[in-house]
Each structure stands twice: as structure tokens, then as C-alpha cells.
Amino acid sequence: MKAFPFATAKKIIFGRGSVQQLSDELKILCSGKIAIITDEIISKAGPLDTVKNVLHGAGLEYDIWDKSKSEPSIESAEAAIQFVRDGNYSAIVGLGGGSVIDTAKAVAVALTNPGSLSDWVKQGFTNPLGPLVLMPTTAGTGSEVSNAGVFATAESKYALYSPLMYPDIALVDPDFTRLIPAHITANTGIDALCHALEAYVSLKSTTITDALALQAMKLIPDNLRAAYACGDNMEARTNMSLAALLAGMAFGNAGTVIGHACGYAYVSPSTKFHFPHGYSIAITMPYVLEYNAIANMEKHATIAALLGESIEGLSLRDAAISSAIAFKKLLADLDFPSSIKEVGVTKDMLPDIAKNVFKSTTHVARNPRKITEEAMVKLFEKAYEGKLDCE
């Protein structure tokens, strides 16, 4: 076995009522003023006065910047940016989804090192982040464990990535979760499934992503059905959770793959979508696993047999390729759409769509199976048809 590197948050605390924890964390980490960091519907919510409640009652001192936006972009997050410059802080908190955590770590990196946003999606950054805690408010994109941010421009998206990314604290506490609506609760979860799964195949996986995206595979299919059907199953969104905690720490180190590359692929200037993250990835992960499933049958296998596909009496590749059926089924209980022409996607953009594909340097070579351009294109084909080769 060749040596290889593991790294995720300094700390990771989780459990309901794990919030409580906070102040006494944050007295640890700083000295000075809080920045806290959420969007506007956090700031009407549960769990930002859950927060405030905390802090206020320990004496620490904090200002909320509350304008994050989904799916953020550069000049959103180098407004939260200017904001925490303009002030006198100590320390940030992020308290939201995914597009909050990322923003947060933008943040983090401004306290302590010169630049822009801008710059160091290009050119990296050097110090190590401020103090950081990271509290996500969804079960899905695992960002308080990984080491990257994802910010769009109008012609692509970008990540920021570095070592020096990871959070002082990752805070999940599980009844932050609670009060998300059924569509953010399968988009959020379908990414974690989609970082474990995609985790798992990486040509970068080792066996401790492996260990973590097993378990998050295998706690996700049905802790996912069942906080979608009822949002007030708090032992499905305590498992989803988890599940996502523990996919985004597999990730995080073996990265994700091409799923992750066709997601990004809808955003371009011909085209113009800008999709949620978990949502633009799963519709067209069915055609993925289908694509990647012989380059490591044994692996698609297993990912079947986690989403609930009987393999027993299948050959090892046809239990391979099923691993794409069995994602189909769990998209149709969630209520996404069978095709991406339901979406607005029409078959003129396919060729720029696919091409879009190689934009994702990283994700295209970390794949199992060598992509081409050609292979792509039959890619959204099928997915513009809704229809598997195995079905």
C-alpha cells in the first residue's frame, strides 16, 4: 500500500444540541468580535437565534452579515469579503448551507492573507485562515469538512482549493436541519450521496474514504426517502447528517469525479442555467454510473447493492451497470425529473454542454474511466432521453 494523506476539520463536533457548544469553543479560538455569516433565510430562522442565543448568553460580542446568496458568486462573496475588512474581527462563523459555508471560508482567508476572491481562485493564497467554525444548516455538501469552496461567474464555476482550507470546528448539530422543505432536504441529500458514491470510484480513493463513503452510502438511501417524505423525522435527518459529515470528509481527500464535472457543465454563456449544486449533478449521475461502471466493476457493484438493487444471480458487470438503475429509482422517489430536456435543456446545447465536461480538469482526471468528447455528447444524449442502455 502506498502512502497517502488524510486530512479534514481541526475538530469535529456532532450530535443534537451540539450548538450549546459554541461559546465555549469560540472562547478558545479568539479573543475579539464574531462575524457571523448566513443569508437571509437563516437570519428569519431557528437556528440563527439558537446562535445568537448562545453567544449572547456567554458575553461574546458578534455582527451578522446575512447576504449570501445560493450558488454564490465572486462579487458575492467579496462583499462579505469587504465586510469583514471593514471591521474589527476576531473570528467567523458560518451558519447555513453549503453556498454559506463556502462564502465563510472566502471570509476566513481574508482575515489573514492580502488579495481577492478573484485572485486566489487563481493563484492560491499562502497564510492559514483565520479562526473558523463551520455549522451547516442542510445534509448535503459535507463543505465543513472539505477543502474547497465553489463560486460561479456568469461563463463558469470555480473552486477555490488548498490545504490551508479547513475549518477550525466543524459544528453539525442535526435539529439545525429540521425545518428545510422537502426540495432542499433532496438536493442537499442526493449531493452528499453523489460525493460519497463518486468519492468511493475516485482514482484518488483511498481505504479511508473508502470506510467513510461505504457508511455514508449505506445510511443514505433510506434516511433520505424518509426525511423527504417527513421532514419532522429527526432520526433521518440525525442519519443524514451524518451521512453527509462523513461523505464530505471522504471527498475531501479523494475528490469526486466527472458527476461532479457534467454538474458544473449546465453553466455556461450558451446555455445559462445555473441549477442547485446537488440537483445539477444528480440528474445526470444515472448516465455516469452507467459510463464509469467498467472501469471498476466491483466497486459499481457494491454501489447497487447499497441503493437497495438485488445483484444476487447478476453477473459482475450487470451488477455494475445496475448501480445506474438503482440511482434512477432513488431520483424518481425524490421527485426529480426522468430527462434534462424537463429541464429546459435542448438537444442544439449539447455538444457546448459536454465540451463543458473538460473545463473540470481535476474531476475529468481523478475519473475512473478516460473520457472523450465523443463519449460526452452520447452522454447527454441519453440523459436529454431519460433512458439507460440497461434499461
Contents of the next structure:
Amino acid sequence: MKAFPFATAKKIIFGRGSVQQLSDELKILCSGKIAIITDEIISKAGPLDTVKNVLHGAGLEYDIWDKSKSEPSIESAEAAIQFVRDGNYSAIVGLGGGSVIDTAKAVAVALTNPGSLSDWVKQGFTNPLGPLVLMPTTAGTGSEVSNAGVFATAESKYALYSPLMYPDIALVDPDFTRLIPAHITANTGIDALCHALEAYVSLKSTTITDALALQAMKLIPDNLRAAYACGDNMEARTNMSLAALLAGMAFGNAGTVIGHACGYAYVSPSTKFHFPHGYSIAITMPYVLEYNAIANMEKHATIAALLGESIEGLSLRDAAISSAIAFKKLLADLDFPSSIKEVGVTKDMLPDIAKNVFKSTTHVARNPRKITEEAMVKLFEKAYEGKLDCE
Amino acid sequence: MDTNMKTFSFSTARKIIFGLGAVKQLSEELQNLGAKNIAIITDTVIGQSEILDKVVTQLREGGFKYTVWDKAETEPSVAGGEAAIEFTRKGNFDGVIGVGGGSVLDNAKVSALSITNAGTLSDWLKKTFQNPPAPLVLMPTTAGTGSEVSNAVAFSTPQGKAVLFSSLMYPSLALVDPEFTMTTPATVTANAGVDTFCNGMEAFVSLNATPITDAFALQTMQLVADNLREAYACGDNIEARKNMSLAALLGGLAFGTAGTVLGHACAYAYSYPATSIHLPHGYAVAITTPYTMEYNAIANQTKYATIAKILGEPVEEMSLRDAAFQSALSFKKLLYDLDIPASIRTTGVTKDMISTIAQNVFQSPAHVARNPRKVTEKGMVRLFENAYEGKLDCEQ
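Okay, that one was the form predicted alone. Can I see the form predicted in complex with its partner chain too?
Once more the chain from above appears, this time first in line as the rest of the complex follows.
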């Protein structure tokens, strides 16, 4: 075991109704006007009204910027930065899904650093962020406790990482997720599961991240099905919010592996795909699990057990491989397509997609099994047909 | 999980670095923190050891100014803390490193506070400080207290233990290098290791436990159950040492937020004027814990059955109630293997002290309030009588 670091948001506050603590926390962090970064959907929905009421009630001044885009581009984040630089803000509140949260992080960098997002992506930045509170409205990305932001360009996705980029406060109020439509509940929930299980098998996993990842994987299978089946089930919603948070703390330190690299691989100029983040990772994950299983059979057998497979009486090898089958059952229950051919991928794209996996060099380096281009072509062929070797 | 789960918060050290040889990252981390003139807080034992050489080498090679203060006491008094503060203020330091056991780390925390806050430790105990501490790096040399990731310090006063908590008191960096624990003597390994288990276990059953602290507490207990006997039997077993260091760190992550409960309140209860007994912290916790476990078991049978299972008991065949009680028996076996007596008679406690000690438990109201079972004076008298005889009720 090599020396390993662990870090997360400076403070995490979790629970239904915890939004009520926002004003007290902001008063400790800053003494001026606050910029709320959000998107148009949130700004027309309940969560923003709740946040406004809390700030009003405490006599705090704020402005709202609600033009964040899903899977944000560098240009869209630069627009948010311009908005904040034109005003005189002392703290940033990010309220939304992963895309909004990532934009809010870039904006908080701008409070204390010169330059533009494109500069920071290339060279990093030097000063700690301005005061930053992140409030997720989906149960998925865990971005509220990570030190990364992902921004898209026409060619690819760019990640901005920095040990300075942890927020002051991650404030997770599960009530914000109540009205999320079922298909987004499924996409974001499965994203949280992929975070947990990829962090768990990552070569950078540690005992600390394992503790968090295991707890997340215990919560997700039952609660995600229940939250998808009936969005009013606030117990299931609360547990999904918690699981996403725990998974975020885990992958924020252990990283994700080729599940994410494969998910990103669909997006390229040659394919012209723009899948939502959780979706593209999920539909490939059974094939990733089957590929990786032999590299760490014990951990994959544990994944199978946590996903509800009965592994007693199975050999360790069979138990490990059954993690792929268990994941496929979950996808079926959440009405995901069972093959990538159903979502418009054609056979001639497969070699390109397989090559694109290698663009995510850090994900590939952390993966428990070495990867080759040939192996990736085979993996995407199976995903295309929707059939695991072990079936 | 409980639908009515209350709101909870979680915080820890800004950054944690763990691993063999992690000390080599010290100079780079200090540079990131922007500290240039550093106070090193330690004690005379560490001050004369290779451990301090390793730390000082890092600072010298990194071109930092530093001064060593090696006068930290074990179980430090408020006066001892004030001495660390006086040293710090004279030296015009802009950063603090604590290298040592829990007592040293507590001194280092108040030293870092004194750079950025006016007043004395006695003042802060009455009315807390306002500003976050100066850059602070904590490097534990025992695998036990978890103080490197907590936001509390404990100092002894003539009346008992005074505890200072603050959400501002988390260090900038907890740097845990298990190599630093390689020379810890066997008895200290045992005391600190049992303390680690109890930090994890008490956080697990605390009424302030959350799913995050549970995750850490479970790992803590499992690591101690699997490694403490080996680290005690042979201190050169680096794998066991490393896992114990990791357990101590995880225990700190758990109890730093969930708090400890009756076990710690009972341990503090011995050191009051009426007894003039001064036991090492881990030891005081250890000898009373079988009896606090038996007392608490019915308040959360599921969690105590889990503890029994982690301690290696075959609980599958037992009723939930019996499995829960089995945890206390199992803990006693651990004490036996570590040559820690399971009776407080051996420490100089006499029968006539028991009623005072029982009353003293209530001097730790926060621990009592977090305890899963309501605490009564009668219950405590019975508990310490059992501890005196060294016999659990369930051992009939």
C-alpha cells in the first residue's frame, strides 16, 4: 500500500430540510452579495424558491444566474464567470445537477483567480476558491464533494481538477429531488452506482474510499428501484441522495475506471452522439464488469452480492462474473435499452469508439485490468449485441 | 434506513495523507500551506528519536525555519497547554507541526490557535476562540487517538478533564506515517489499540452516528480485530502496524463527528480528586469497556451483535439478544490476550471509591447524552461493582 491522500468538501450537511441551515452557514462564510448559479429548469421549480425564501428570511442579498447548460460547454461556463466578474459577489451558491455544480465551481475559481476557464484547464490556478456552497438537486453526480469539473467542447470533454477546488460546504437536501422525473432518477441513480463500483475496483482505491463505496452500493440497488417506481417514496429518495454523496466521496479520491472511459468514448466528432452522462456509462457497464471481473474476483463477487445475486455455493470466479448479470437485471428494471444498437450506434462506429477509450488516460491507468484496443472492440461488440459471454 | 433520518453534518481534516514513508511529502505540503517559520511541538521521548530526525530533515531540505518545543506532557494539564502557547507566541511562527501521541497533538492544536487568536487556553475553555488556526500539520506516532482528524482537545484540570471543541479546529493536514509507530512499546500498542477499537465502537453506537460515521466505524473495528493482537505480539509486524495506524485514522473520522459515549465517560470518571488515580487514557477506557458494553447491549441489539461478529464470535446460531451480549465477552477475550486486566481492582480502585466514580460519570454530560442507553446513577454503581469484581452478569 503506497501513501495515499484523502480529501473532501470542508463540511458536509445532509438531511431533509437541511436547506434551512443555508443562511447561517453563508453568514459564517461571507458578508456580501451572493451569486446563485442554476439552470432554467431549477429556476422555475421548487428548490430555487425554497433557497430564495431562506436567504430573504435571513436578510441576505443575492442575484441569480440561471443559464447553465446540461453537459456544460467551456463557453457556457465562461458566460457564468463573466456574470460574476461584472458584479461584486462575496460567495457562490450552486443549485442544480452535476452540470450546474461544475459551473459553480469554475465561477468560485474566478472570484479569486485571474484568467479564463480555458487557461485553468491548461495550466491550473493558484489561489483557493472564493466561498462556495454546493447544493445538488439530483441524486447522482456526487460532484458536490469532488474537486473536479467537466466541461465539453465539440471534440471532447475536459476536466478541471485541483486540490484547491473542494467546496466549503456540500449541502444535500433530499427534498430537492422529489420532483425529478423517473427517467432522470434512473440515469442519475445508476451514475451514482457506477461511481461507487468503479471507485471500489479502482487501483487507487483505499480503505477509506472502500468504506464509503461499500456503504453506497448497499443503499442503491433497492432504493433506486423504489425511487424509480414511485418518485414520492421519500425514504428511497433520501437513501439515494445519501448514496450519491457517499459515492462522490469515494470516487472523488479513488477515481473512476474504464466504465467512465467507455461512457465518454461515444462522444466524438465521428459519432456525433451526445448521451446524458449517466446513461452512456450505464449501458456499457455490464460488459465492463465482465471484462474486469477476473482482475479482482473478490471485489467483483462482493459487488454481485450487494447487487442482490445469491452467490453462496458459487465459485469465486462465477460469483465475480455474476456481477455483470446482476447489473444487467438492474438496467432492465429501470427500462434502459439492453444494447447500444438500440440507441443508434452502428457496427462501423465500433472501432472508433474502442479507440476513443484510450483518450481517458487516467481512467485507463486506474483500471484493475490492462486494456488493449482488441479487447475494447470485443467489449463494444458484446454491448452492440446486448449479450454477455457468460449468458 | 430510517425515513426520519435527522439532518447531520460531517467534517474532518482538510487533507489526509496516509502511508509508509508519507513523511517525505511533508515539505511539499508545507510549501502549499505557505508556512515558512514552523513550531514543532513534541515530547522528550519523540524529541530524542529518529522520528523527529526524519521530520527535521524534511524541513531542513525544504529550506524552512523551525524551532522544536519538546515539553508536551502526557495527559497534558491546562498549564502545560499554556506553556506551549507562550513558546509559540515568542517565536513569531506562521505554522505548527505536532509530532507525537494524542497529548502532543492536543498541544499542537492550541499552539496553532494562539498564532491567530488572542487570549489563553483558559479563556477559550470559557468562551471559545473566533479565528481558524494557523496552518497545522498533525503527525501521530501512536496508533490510537485519532486526534489528528478530530476537532477537539482534552486537558486535565484539578477538577477533571476540560474539553475544547470547535468546528474551526480541524487541522490543515493529517499526515499519518505508520513507520512512526514501529517503536511504540507493546503496552502502549495495546492501550492505544484498544482505545482505537473503542473510538470506533462508541461512534458506531452513539446516538449521533450517521451513515458516514458508521462506514468508518465498521472498518475501524474490523481492522483492530484483525491486527491488534499481532501488532502487540510482535511490534516488527509492519503489516499489522500499518493496519492499526489506518484503524486509528478511520476511528478518528468516525468519532470526530459521532462522538464517543459511556465508555469514555466511565474512563474519565476515575481521574477526579477523590480517587487520585491517574490511568493512561486507553487503559482506563479498556478496563471498563466490557461492562459498558453489557450495560448498553439491550439499547441497540443489532449493532452490538454486529460488534460481536466483527470480534470473531460465531453469532449466526445465536438469538439477537445473546449475540449482542456476546460482544462484551468477546471484548474481554481481547483484553486477556493483550494482558490488560479486566478488573479495576488491580489499578488501586477500592470499594469505597465506587459511588464517587459512579457519580463522576455525569461530569461528562455530552458523552452521557449521546449514549444509546439512558444512564442512571444506580446503573453506574452496578457497572463499576461488576468492573471491580471483574465479572460480567452474563458470565454466570
